[in-house]
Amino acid sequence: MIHISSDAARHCIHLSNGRVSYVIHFAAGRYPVHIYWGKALRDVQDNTVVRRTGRKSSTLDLNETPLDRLPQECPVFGCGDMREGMLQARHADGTEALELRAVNYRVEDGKPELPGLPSARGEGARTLVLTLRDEASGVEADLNYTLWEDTDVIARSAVIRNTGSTPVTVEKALSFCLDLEDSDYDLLTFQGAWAREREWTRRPLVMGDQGNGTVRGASSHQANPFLVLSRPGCTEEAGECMGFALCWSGSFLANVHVDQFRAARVMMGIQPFDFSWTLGPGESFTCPEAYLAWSGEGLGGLTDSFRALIHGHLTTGAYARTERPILINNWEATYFGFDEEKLLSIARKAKEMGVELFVLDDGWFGKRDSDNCSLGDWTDDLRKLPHGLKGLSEKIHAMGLKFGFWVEPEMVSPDSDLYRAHPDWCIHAGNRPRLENRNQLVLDLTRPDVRDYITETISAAIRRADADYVKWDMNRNINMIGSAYLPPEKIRELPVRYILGVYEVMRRITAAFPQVLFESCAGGGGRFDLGILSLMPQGWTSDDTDAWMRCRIQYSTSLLFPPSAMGAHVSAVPNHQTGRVSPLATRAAVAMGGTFGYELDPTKLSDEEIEAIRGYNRRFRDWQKDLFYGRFLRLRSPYETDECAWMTVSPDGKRAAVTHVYRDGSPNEIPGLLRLRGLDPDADYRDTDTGAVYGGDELMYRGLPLYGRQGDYSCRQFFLEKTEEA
């Protein structure tokens, strides 16, 4: 049950599901000020600010006591706080100062609408929404708390607000602030960049700023919209940490500042380098939501909350908590050389494999052998398909095989029948020349024009093909940043309305089609958020397919997304990314932590490795939904050892899988010993493969055996059923 209290005598008000409290206390009775959150308390008395401050916050006198010395929940530079805040707008007389007091609050069942923006659903939710009031220049800020009964995690969200006479530019507007009490944590950060994305990275923290963000206008490769304060000692199981994720797909700025009194502020939000947006009067701008989870139980406990958040509230549609199809991609089998009757071999044999799904990649348009054209042209090349998309996906669709296909519709290659209709459609500096990556320039979203072109030309490939899936790739990102859609005053606009375009672009194209499985890409992992996420079930974690390097960037990964989102295939050996080879059963066990697929060509494969492949096939069929949705368990760390270990206990409990996967071989040693966690300590488990059966006592508390050194990249896998209970 979810309450949210206020007590006006003490001028607190209080935020809990029963596990955890947020609480925020009135400073002066008009500053909201951060007063405690983590696990649930039944109260909190009034003593808190006197910490800080030496005087009880009743009789605070803000000309004595600065407010860089209060914990505040909307910071503002310039009228009493000298740390930066989390909003800044400049009026029409050119200066900055902003005196943000609280004037009202109201509680709302559900939660508020984010215009324009991704955010989670608000079934089974309660949101305190605290207005705020700058009474010089009329600027408003709503501050949202969303709070779940089913999962431990806080939506934060701040809507500004014009309602004075002259316009207002706002040039930082982050989507929360949360001050704590001191700084002896460890920050985690995910960072790397292609084909080694989100790479685990954790340190104390100093005085200062730390954190991560990018400028690159997309999540990207470099940085990812995630971070973690975890207390020193905080391992998976045990001890005090939380999470923080931006449900936001363009340039951020995640930082921790620690101030001279050794506290950490934390802030989150659409990075304010090279940004700002005017309002004129009556106009408002909303925020990205964030997402805030606090744990007691350990980095796992971080990972419960925010699954539950993702899978109950928000992934959506037809695919959001079903399984999905294992499929065959042909990028890496043929990459741009193919025709159809290659495509139609490998779905052939991929079809004898027990493949469900087979996905055409890049080249099928235009006039495409490379790189380096044809963009935008959104046509079925003939050439290479002579009967096109519709043909070839009958033949495919006959063969009992569900039919998807690649799209990069940001893009567009100067060589392009597109580009040159229309040339003035790409995000161009005036007569710049334009500077191309990877042969293409970015089309403008922030036109209307260009998001109906979108919309129309991938609908109509779409419908063209009967298509079961598409892949959303994004490849290159946002400079030279300039427009001739937008005047010039609102040239500093563009990359958010960039990715507000691309939202609703998303949005219509997935809601024309609720039965089609989409998948976003961003030359791998270079859009990997919780933004796109919540309008497409699943992305490709990497272009990295190698099995070790997978198991590094799924383990980070998973620490936010489960494997449900995590496109993850089985690729051919030496690997494309590498050029290490590993075994078959390593590579198929590693791509089980994710949607699971293939990546190869199907037709050079032995009859032997065609048999395994069947039978990865149908194990991973029979045990999806639990891979799933099951509660996923990190065991052993690649960053940390050299070997990588994860298990998922299935939603009843009855049934648990595990993965081992040894980095290097070595001979002459004794098999270690495995402890899980999450069984029944009381249930006994029989392994399906080897019928020995363990008590879950003693499989968390001793361990499950192991085996020895098999050569490197060496793994096996153990699929664990409660035996009946007597």
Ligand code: DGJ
Second form
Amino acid sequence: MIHISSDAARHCIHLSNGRVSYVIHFAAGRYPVHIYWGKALRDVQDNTVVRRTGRKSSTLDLNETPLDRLPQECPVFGCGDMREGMLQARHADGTEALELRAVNYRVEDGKPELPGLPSARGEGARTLVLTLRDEASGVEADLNYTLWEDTDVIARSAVIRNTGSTPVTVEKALSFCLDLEDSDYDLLTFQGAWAREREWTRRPLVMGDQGNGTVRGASSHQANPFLVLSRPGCTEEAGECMGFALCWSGSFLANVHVDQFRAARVMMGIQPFDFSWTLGPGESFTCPEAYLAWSGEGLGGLTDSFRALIHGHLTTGAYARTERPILINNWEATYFGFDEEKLLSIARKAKEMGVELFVLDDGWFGKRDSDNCSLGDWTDDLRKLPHGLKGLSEKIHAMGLKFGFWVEPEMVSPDSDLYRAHPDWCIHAGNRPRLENRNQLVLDLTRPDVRDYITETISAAIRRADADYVKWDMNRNINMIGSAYLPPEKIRELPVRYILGVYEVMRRITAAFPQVLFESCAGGGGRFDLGILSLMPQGWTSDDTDAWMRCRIQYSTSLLFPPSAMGAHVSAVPNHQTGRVSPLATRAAVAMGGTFGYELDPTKLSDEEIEAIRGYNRRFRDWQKDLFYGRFLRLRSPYETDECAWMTVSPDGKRAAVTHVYRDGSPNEIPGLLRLRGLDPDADYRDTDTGAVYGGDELMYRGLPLYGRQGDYSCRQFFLEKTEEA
Ligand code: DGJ
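Counterpart to the form predicted alone, namely the form predicted together with the named molecule:
Below is the entire complex, every chain and molecule, led by the chain shown above.
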């Protein structure tokens, strides 16, 4: 039962779903300050903002105790708070002061739409909309707080409105601020690079600024819009922690500032660097939604809450809660060097292996024999596919396989008919030379004609191919920011308008083809965020398909994203990114930690390998729903040990799958015990392969025997089922 109550005498609003509480107080009756977020409280009797003032904040004199000392819900620049704020606006006279006072609040069932932005659905939710107003300028801000019955996540977003009579330029529009009482936390961030995305990095907070962010125009390989604060000593299963994730795919800022009182201020939102947005009278700007999860049961508790949010309220489309086809993608098998016969030979063999979907990657259109041409020309290359996408798709479908293909709709190659016809359709800075990256330029998605062109050409290709699946790639970031369409005063709006344009075309195309499975990609995991996930239920996690590297990448990614969101494939050895050779069984076990498929040439596999693969496919089909939608638990970290282990408990609690991978085979090791979690201590579980039976208590408190190490990158998988007697 969601409860949003106000207490006029204490100037408080208390939001609770019975498990967590969030309490806001109005200092001096008008400035919203943060009192509490954590385990559910019955009530807050005392609203002293202890650490900062030692006084009841309702009696504060703001001249004596400026906003600088208060833990605020919506700090702004220019009116007493000397720390970085959440909002900043420049008025027509050039001044920047804002004094936002609470003027109103309302409670709604569900949650408000955020126009143009992806956001979670509001079933089973209630929302507090708190309105603040700067009387002198007429600038207003709505702060939205949504709570759900079934997950301990609070969604926060903000809408800035100009109700005045002159234009206002918004210089900073972050989605939320959370001012904590102290800074006794570790900070976890997930930064990386191409092929080693989202490295798990944990360090104690220190005074000053720390965090994460990007100015690349995409959430990026290098950063991820996700932060965690955990109390020192917090583990996977115990301790207090908070997770903050942004539903936004462009440049962002995720910052934690530890101030003069050693209190932490967490803020996230659209990157303010190189951003501004002018609001004419009556206009408004909506900030993307952020999700704040609190757990008193360790990092695993955050994963549980985010999973409930993602599966229950965020992902959309026919595949959001279902099984997905096991796929084979030809990229690492052929790169650009294929013809129809080669593709059909891969598909035939894949069908024999038990694969269900054939995916044709880059190189099928224009005259694309390498990455130096044809992006934007979404016409079939009849040299490689004499019967076009349609002919190939018909043959693949006739084999009993589904068919899908790759596109990179946001890009244009200078060597393309599209570029020759519309040289002004790309992002470019006036007459300066256009800076290419991977031989390509970024289309200006602020332009309606570009958005229509993408929607029409990609839709035509999907129809022509009668496609069941589309992989939507994006392989470069934005620089030389400029547009032949936007007027000079709106160029600083371009990075945001670009992402709004991406969302619009994605929404139009996915809505037109509800039966198609869409997988996002950005040179691997270069735009792996909740914004894109809300439009496409799975994303290519990384171009690194090496099993051990994938253990690291998937382990850290799993803190926020469930396996159903993580594209993962078995590839050939030596691995194309690392040169490493790992056993087929390990590559398969690691790919089962995600959406599962293949990225290799099956015509080059031995009969034994094909037979083994048939077994993996049978296993995955049997367990897929449990692996995707069950409870995911991290058991051993590849960032702290030379092992990686995780498990999934099925939604009905009757089955559990456990995977354990070793990095180094080391001689004369004593067999270890792997403690499991999330089982029923009173039940017995049977290993479905060996028939061995263990008590749930025994598996959790003593551990599962792993036997000896078997060599570099070896792995063990256990598939356990509750015995009937239990
Ligand atoms: C980058 C992707 O991550 C790869 O999987 C592949 O699709 C290539 N692009 C194709 O150019």
